[in-house]
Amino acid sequence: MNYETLLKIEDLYVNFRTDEGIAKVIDGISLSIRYGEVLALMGETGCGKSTVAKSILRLLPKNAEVRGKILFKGTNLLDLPESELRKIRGKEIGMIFQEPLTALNPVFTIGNQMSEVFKIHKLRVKRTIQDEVIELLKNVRIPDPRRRYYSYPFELSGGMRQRVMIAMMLAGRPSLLIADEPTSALDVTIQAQILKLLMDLRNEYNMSILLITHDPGVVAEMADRVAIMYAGQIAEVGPVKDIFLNPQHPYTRGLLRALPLGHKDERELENIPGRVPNLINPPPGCRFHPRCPYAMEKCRKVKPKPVMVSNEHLVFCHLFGG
């Protein structure tokens, strides 16, 4: 791993034990995130994006089986004892979720919950913890932060609650922020404000961001690179401009034709024939092959390896000799 790499995922497999059988949710993916970079993980609902995010911090349920490596600053997070991992969660790696109301305790004030972050991680403060919390609320553009310190979560709007979650995450000055669909529960105006806030904070704190989303507009606005996921496999990864203007994988092409790319997009949207596979019994080889118009016999048997099609642009497809 070179000095520019903050996080590196190597051959990550995640299975879930269920009453129906073993669900093979993540099928040997590899990804890396550099210092200061925004990497978007994009795909349809159920493709495994959130599972990847939760694997990093080992937040998966007990029925999960995980193997592979997740290297953060050179340390394999999957090998750490829980006591050591707790020092990283919320401090060196922060995470914000789709619906902050479920992540905030309704019976405690915002100030009380944010103060706990400082106490749990034994963070140094120049002033009182209360002053530090109020300053963080101010930094995430919450109006009248001193009054909001005493507010309860239900007294805040969805956008304000998301700002609180971002402020809590900033307390530890993390190197990496995992943002799991951070704006999908918000209206368009508030969504734009939150995205701008995240980018401002990324530049101010030099954070890396792993952005989990199904929205190509969010990817185009925020990300440096994007990885396209399908049914637990990576289909394509590269600079956002390359992927959006010159998609190579048949799934990426189909996905971008099926999604609106902005308010000025007047194309007639298309759908991808077929269905997402059942991951308890996924198709062998490339998992997209049952829906792919270009599928060959090799696609049905052999999982494709990455092929470099241009600078930093990788495609996992046998059409390119992978």
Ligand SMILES: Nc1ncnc2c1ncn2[C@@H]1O[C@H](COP(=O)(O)OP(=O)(O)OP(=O)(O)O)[C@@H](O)[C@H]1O
Contents of the next structure:
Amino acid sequence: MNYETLLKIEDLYVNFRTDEGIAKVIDGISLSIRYGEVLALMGETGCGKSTVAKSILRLLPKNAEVRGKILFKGTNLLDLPESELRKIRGKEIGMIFQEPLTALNPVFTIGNQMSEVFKIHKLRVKRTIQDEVIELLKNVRIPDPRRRYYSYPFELSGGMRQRVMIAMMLAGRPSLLIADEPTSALDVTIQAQILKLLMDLRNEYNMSILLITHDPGVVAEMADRVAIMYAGQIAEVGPVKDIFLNPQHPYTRGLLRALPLGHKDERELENIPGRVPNLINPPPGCRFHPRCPYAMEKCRKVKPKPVMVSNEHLVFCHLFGG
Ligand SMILES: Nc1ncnc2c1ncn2[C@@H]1O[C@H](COP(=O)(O)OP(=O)(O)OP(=O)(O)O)[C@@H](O)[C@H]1O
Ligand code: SF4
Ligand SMILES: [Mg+2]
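Starting from the form predicted on its own shown above, please give the structure in the form predicted in complex with the named molecule.
Expanding to the full complex; the earlier chain stays at the top.
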């Protein structure tokens, strides 16, 4: 294993059992995240971004069947007993979500909830736990942290609550942060502040970040590399500059053409005809083939293998000989 790699996802498959049948949501994806890097996972709604994130920490519901390997510092998280995984979850790997209110307990103060993290993970403290919590609130730039220690979640704005979630996650000094649409519930100004905070913290704490978003402006601003997903498959992965300036996969080309950088629009795929496929009965081969203007016979049968088009830039498409 490459010593630079913190997390390595190998050939991950996720199926969900549903009343209608088995939804084949993740179709054999592989990805790696290096120490200190920000990897963005981007793709339209329903393509499986959150499913990948939740697979890492084994937070998927019971109807999920997961296959493959998720190596964190060389250990396969999918094989670990739950008791071992609990030591990693919220300590070595932190996670923040879109809506921080649902993750905070309304009946306990911020200080109370944050102190719990220190107790659960038996984290070492220099002085008292309260001092450590206030220090963390300070680190996420919460004004008047001593007073906020005694606040309840409803007394804080959305942006402040997200800062609290980030502070909580920092308590364990994680080496990996999974941020699933961390700012999409916030207004634009607050969004920018939270993203800037995450970037500052990445440097201060030397964390890697798996950043899930459908916003190319956020990717351009924050990420080192980006993986583009379509219907549970990776379409293209590489350094952000290469993908944005020189997209190769027909899906990425359509996606980026449809989206002026930094402009978020629900109709983003207007000029790629067709819809995201039903995953109970997904198209065989390249799942993009029903919408792809270049689809060939082979595309309907064979799943494309990655082809390197330039250093670190991989495309999963038969047009490139894969
Ligand atoms: N527990 C579940 N049971 C059945 N299907 C599920 C379950 N969870 C997710 N799915 C399906 O898996 C697919 C991927 O969902 P996922 O939430 O990972 O997408 P996403 O890329 O995160 O989308 P969004 O951008 O909207 O957050 C969707 O079709 C969704 O309906
Ligand atoms: S593999 Fe075929 S269908 Fe898929 S993107 Fe490439 S050309 Fe289009
Ligand atoms: Mg999601």
